[in-house]
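Starting off, we have a lone chain in the form predicted on its own, written out as structure tokens.
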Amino acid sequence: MTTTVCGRCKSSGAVTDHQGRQDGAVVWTILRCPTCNFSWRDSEPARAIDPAVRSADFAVDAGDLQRYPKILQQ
């Protein structure tokens, strides 16, 4: 099942950015947030993606996002 909220910040609405298929099923999908840019493949475990169990050391506060340094600007 793919999830639309953020494993990173748990803002809802991730973009697919590519799909993965085979025999034109789709086997797995890239999502993006646009709030926080984390990236992350649906088939990935839950202890990586699902807020619920990805541990909180690699959270970020979507409420102020200013607050962490930028290391990659566009």
The other form holds:
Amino acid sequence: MTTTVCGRCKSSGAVTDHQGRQDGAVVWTILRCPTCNFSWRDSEPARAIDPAVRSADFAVDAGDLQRYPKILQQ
Amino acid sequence: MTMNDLPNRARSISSLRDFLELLEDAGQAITWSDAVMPEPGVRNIAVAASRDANGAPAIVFDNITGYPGKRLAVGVHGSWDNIALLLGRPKGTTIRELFFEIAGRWGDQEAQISFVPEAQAPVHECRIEQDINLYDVLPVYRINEYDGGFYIGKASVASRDPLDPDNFGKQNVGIYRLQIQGPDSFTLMTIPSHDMGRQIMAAEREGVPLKIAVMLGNHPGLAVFAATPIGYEESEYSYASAMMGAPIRLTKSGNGIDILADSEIVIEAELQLGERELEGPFGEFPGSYSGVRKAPIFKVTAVSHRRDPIFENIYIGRGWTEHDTLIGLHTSAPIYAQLRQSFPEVTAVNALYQHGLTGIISVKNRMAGFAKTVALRALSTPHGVMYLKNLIMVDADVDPFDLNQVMWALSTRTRADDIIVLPNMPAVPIDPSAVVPGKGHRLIIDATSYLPPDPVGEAHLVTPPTGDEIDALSKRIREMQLGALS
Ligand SMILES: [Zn+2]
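Next up, the form predicted together with its partner chain. The previous block was the form predicted on its own.
Let us now look at the entire complex, which starts with that chain.
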């Protein structure tokens, strides 16, 4: 089932960007988290997209987006 | 395909399709028609193929679940055999021979550039200007499992200098990683010292538009030669044409940029001045993930593509990968040419490893300790400034492309104090061993022999037989061995 909770920053409210079809039926959905910009396909292995089992090393802290540096500053 | 046809056949390539056909004829491209899931199926197959750095074929997928009718190619530059065929040389050509093939092409040929009217350019066969959805065009997939999104890893991005837009020479073509950020947007990762980084900063400083054209599925020579550290004012198209010894056909993108007329797909886009979006991580060439950063974002204004286009992508991550065969030789050759301007004693440069984070240079010692002088010069070449982190210096009788020989030199010609550590030097930001991103140490190992006034001097070397006769014998032994199997 498609969840709109982001596997990376655990924010809700992901938007649907695209659905893949095969013989007319939807076979997967691509979602995007507007908070941390993580994009995923709901058919991917759980370890990449399920917040319950995904590695914490690759988590993004939705409460502290300031910490990520901005490239190409004047 | 006979051996004699190869140089002409290579020179007649004008598109990815031509090259895939050549590869297929040589047994170097296969079609994967079994159903495969985008994740993890495509990645698994690409990684399995790249284990064979010498002989891996390109793989064309035509049955990816959820992408009916769409084609994806990976590993086009994924083996030395594929690179050999691109250069008009037979499969089995050694890396050393390929290196000298490229090094020998400098200044050899004139660029042959022709312009095709837009209406006749194959890349414009199909045009999308409304309701743009990149996911509808590109069969994307997550390249490494913790990438922050779906990446376009093999895009040649063309742009004009925003402050001098009419100057052909100041057009830039470079390879940058793009992360799709919704149906009609993408972020582009670059650094201030790269041409695109410079152009973005100039456009934002002056408040002028920056339009780009992202070319996918290109003439295979462009990816090899557009990733090159050459002078800013030299056109990559002219350079690629001269190095291939072959004509290149250009046309105009809808937003006025010179693009290859025979590419599979072109995405036209415009920089959103001053805006940044979260980008990354991405599994990069050192074999580790980049961090998450806020990167410039581009809005897609139109897409052109050939009928039934092929989306070409790359597997990049912990080596060995297509990235290494794609850029390795053409990382090494400019360093060689630049060193030889000062020191003709340099006989070869192998900077194949992680974009030159480790390099091996062979040199005829002019005097005791001379190799160290050459190493220091290498660090001041355009690529050396950021990338050459570990340098191993060997004598001219050691082939730097044969790691068994390099290990012999390390074993027999290196004293533990024959090293130089240069602390706190510039470093590529994505080198995971850096002290802080962008700053780290350099290491020079002098594995050359000893000359007077050194009291030891050269050892009395064993000289096993070498040359054509031994090469022919070793080939015959291999054939007899293969024959014994059949
Ligand atoms: Zn998120």
